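This document opens with one chain alone, in structure tokens, the form predicted alone.
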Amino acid sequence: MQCLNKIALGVSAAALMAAASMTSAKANELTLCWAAWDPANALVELSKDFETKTGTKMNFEFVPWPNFADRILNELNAGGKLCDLLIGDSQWLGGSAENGYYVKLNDFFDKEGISMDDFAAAAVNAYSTWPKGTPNYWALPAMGDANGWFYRKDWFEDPAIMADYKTKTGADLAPPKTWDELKQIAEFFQGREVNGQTVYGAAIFTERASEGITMGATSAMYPYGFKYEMTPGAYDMEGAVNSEGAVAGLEMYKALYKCCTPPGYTDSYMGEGLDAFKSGQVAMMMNWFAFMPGMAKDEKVGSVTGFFVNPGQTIAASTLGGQGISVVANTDNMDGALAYIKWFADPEIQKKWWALGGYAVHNAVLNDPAFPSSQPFAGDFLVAMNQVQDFWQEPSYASLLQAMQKRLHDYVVADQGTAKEALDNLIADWTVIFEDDGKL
């Protein structure tokens, strides 16, 4: 019995030692989850500073954009342990906060002296707060982003092309300030021969499966006056979603798609646009500011690429991208995860983040007099982040987005019905969702 007891105790001690070893290893490691794209590579480089200062080993789980939401939201819903830190889309805030997936950071911010006043107000509202309009923080602003435009600077500045444009339109060829101007320029380039190649006006978002056409079409609809509600928080969509301006903006987006995109461009998003631009197919490309650092350095087209902020129409507006960084409530290394948030919030780290190609939204970066000239797109980024508008951040955002994807794609690409009918039907779809949620 004594021998048996000693053996049993030995097994228990070994198990406890193994468990302690595992706990210690975990306490010395963090896994950060994000999408797989250029800024993620910059964050890996930046995080070496955190590893050096803390001795914590950083692991990264980067998921391609088309699979990012399904992969990570399924992980959160299942209570998985993959992510200690998550850079998640702004639309996830409502559901992640209400379902307990994210740690509320207010007390931690207060304890560590981290002030949300140190970050751009629009970024804090979009990437950190839930409910909207309240000082309840579930993330630290991590990656500012907005939908903007790339253009072939060499084509726009070619004397022969400039003269032809002036003859045909009576205007000077320059980056457009309005959607009317953008369409006129796109029409001018559509089917034109440049350097012996037939080119097209613009690469825009038409993708149906995830979020593409919604992110693209709202870039036209917001400047024409599209809103989600007449009264913030009231879900009174009639007269906002389907206003005359909203209809006009959606009609403009379809007109641009019909007149001025490459052949077969029916299901395109970020990657397809980058491919079309880099291969010299299009004069202009809609895409996120996040890709501008990489494009500016591109060996083939970097030197001939220019950038401009999303054109206005009746108002100035840009579709919001970007994300905040949250601590996943299910983490086994809470102290380490919070330490990473504290480190990332440091103004000096934020400056390094911008220098490496991340989009810092800390005021120490944005308010630096040298910031607008620090990159060829920096000034436009400042403009965009002061006029961004975002999709619903409701817990049911996935259903709301799915409905909008369908209605917009059916109208713009599949040529079904009118813009007014598409938006009327979207209100009906969203009304059912909000009724099921008890919001209406």
The other form holds:
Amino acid sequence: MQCLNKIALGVSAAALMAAASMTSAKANELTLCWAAWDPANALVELSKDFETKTGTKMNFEFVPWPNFADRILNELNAGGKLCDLLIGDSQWLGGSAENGYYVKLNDFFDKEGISMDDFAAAAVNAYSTWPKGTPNYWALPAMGDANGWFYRKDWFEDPAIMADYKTKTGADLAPPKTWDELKQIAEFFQGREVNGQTVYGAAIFTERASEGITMGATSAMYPYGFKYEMTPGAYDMEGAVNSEGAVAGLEMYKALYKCCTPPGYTDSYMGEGLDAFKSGQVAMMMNWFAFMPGMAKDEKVGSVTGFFVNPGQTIAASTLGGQGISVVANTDNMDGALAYIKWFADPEIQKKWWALGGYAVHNAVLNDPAFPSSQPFAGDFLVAMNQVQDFWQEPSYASLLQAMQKRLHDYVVADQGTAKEALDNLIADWTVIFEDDGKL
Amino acid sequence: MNNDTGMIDRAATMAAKATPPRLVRRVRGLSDKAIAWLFIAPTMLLLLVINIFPLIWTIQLSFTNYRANRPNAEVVNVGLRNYERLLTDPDVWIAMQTTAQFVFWSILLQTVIGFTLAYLIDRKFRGHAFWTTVILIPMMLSPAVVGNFWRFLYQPQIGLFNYIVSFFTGIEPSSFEMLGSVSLAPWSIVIVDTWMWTPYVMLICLAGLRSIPDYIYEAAEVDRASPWRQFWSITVPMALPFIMLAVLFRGIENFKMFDMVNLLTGGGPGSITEVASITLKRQAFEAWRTGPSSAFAIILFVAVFGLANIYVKALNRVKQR
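So the form predicted alone is up there; where is the form predicted in complex with its partner chain?
The next block holds the full complex; its first chain is the one shown before.
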């Protein structure tokens, strides 16, 4: 019996030692989860500084965009421990805050002297706060982003093409300032022979499964006056979601899709757009600012690519992208994760982040007089970030987004019904969701 | 021999000594039925854990507002509300109609082509074994591979499918989109499913055709029955149970078809190819409406189970004829 006890004691001690060594190994490691795209590579480079300064080993889990929400939200819902830090979409804030997936950072910010006033107000509102507009911070703004446009500068500046455009439209060929102008340019290029190749007007978002068509169509709808509510926080959608402006914006997006996209462009998002643009198929491409640094450096088309901010119509507006960085409540390395946030909030690190290709939204970066000329798209980025509008950030955002994806794709791509019917149906879908949530 | 018997006796005696007397009495006292239960218990346990428990749990969830992404939220019993909403939701009915159309056309084509192929292969022409193997290849591929492969084939600018159609019809290859067109997208899925699963139907039909004894045809020939008469009076009736079996298998499979549709069109354009399983997946794992999606799963289960039962009864009647 004594012998058995000794064996049991020995096994327990060994197990405890193993567990302790695992914990200590984990204590020196952090896993950061994000989407797999260009800025993520820049963050890996940036984080080497954190590793050097703290001795913490950084691991990264980058998930391709189409699976990003599914993969990470599943992880959070399952109470998984994969991520210590998460750069999650702005729309996840409501759910993650209310379900306790993210750590509330107010006390930590106060203790470490991190002020949200040091960051662009629009970014703080979009990426950090829940409920919206209240000083309850669940993330540090990490990556400012908005939907913008890329265009073939060489085609726009070709004297023969410019002259032809002038003859046909009476206007000068230049980056458009309104959606009407954008469509006119797209129509002009559609089916045109450029350098012996048939080219098309524009690559826009039409993806059905995740968020593509919503992000694309709202880029047309916001400038026409689309809003989610008549009164912020009241969920009174009638007259806002289906306003005349909203209908006109959606009709414009469908018209652009019908007239001026490449063949087979029925389910396309960021990747397909980049492929179409880089292969010289389209004159213009809608895509996120996040891809602009990579495009500007592209060996093939970088030197002939120009950028412009999302055109306005009745108002100036851009669809918000971007994310904040949050500490996952389930982390085993809370101190390490908070140390990373503190390090990342440092103005010098933010400057380095911008230099490497990340969109820092720290005022130390944005207010630098040299910022607008620091990159060919930097000025447009400032403009875009001052006019961004975002999707619902409610805990039910996934249901709300799915309903909008369906209604928009049904109307724009599948020719089902009218724009007004699509938006009326959307209000009906959203009403049911908000009723279920007890908000209506 | 004697030596061996002695060893066995000794071993048995030692085993008896080593086994506690109470256990020996218990094992000796087990009835055949009890032993049978003992053997099937692990399988039953596995079935209970993997199939029955989730089914019961799903039924229970279907009467609640439970959402898997809100573990802290209060779970409220909503009675039949989820079922009521689903059965009065036009989008759900559209998804069911889409599913039914897909099942009908794909099975019709697979059965007709599959039986024709089986009939031809059954002629045992020269090289028939080789061609049987070639025909079976699509069935052996993974649906994920087939889906991606056909996505490229259907690509309007570079896809081979459009060029083949263009070659035969003279239509401009990039002038039509199989996956993006409202009228063509459902057919694009039917074509791929038929391409992949016709060999399976063919295989079952071939088994049916080979099971028909030659003497029946010989007797028919003696009676001077024409080949056409032999086909309709012998081949089809005797192969019918096999054909019906193939239809049953493919019907059940296609009713819950997910992978191919997801890979090819994702339910689009719009919701044109959104079959019931895609709607269910979106409700359950994208919108996280676990309660309503559980109710939807139960409705689908009952529908498949009910239809399959009716069909099996019909199949049994055909077999008894």
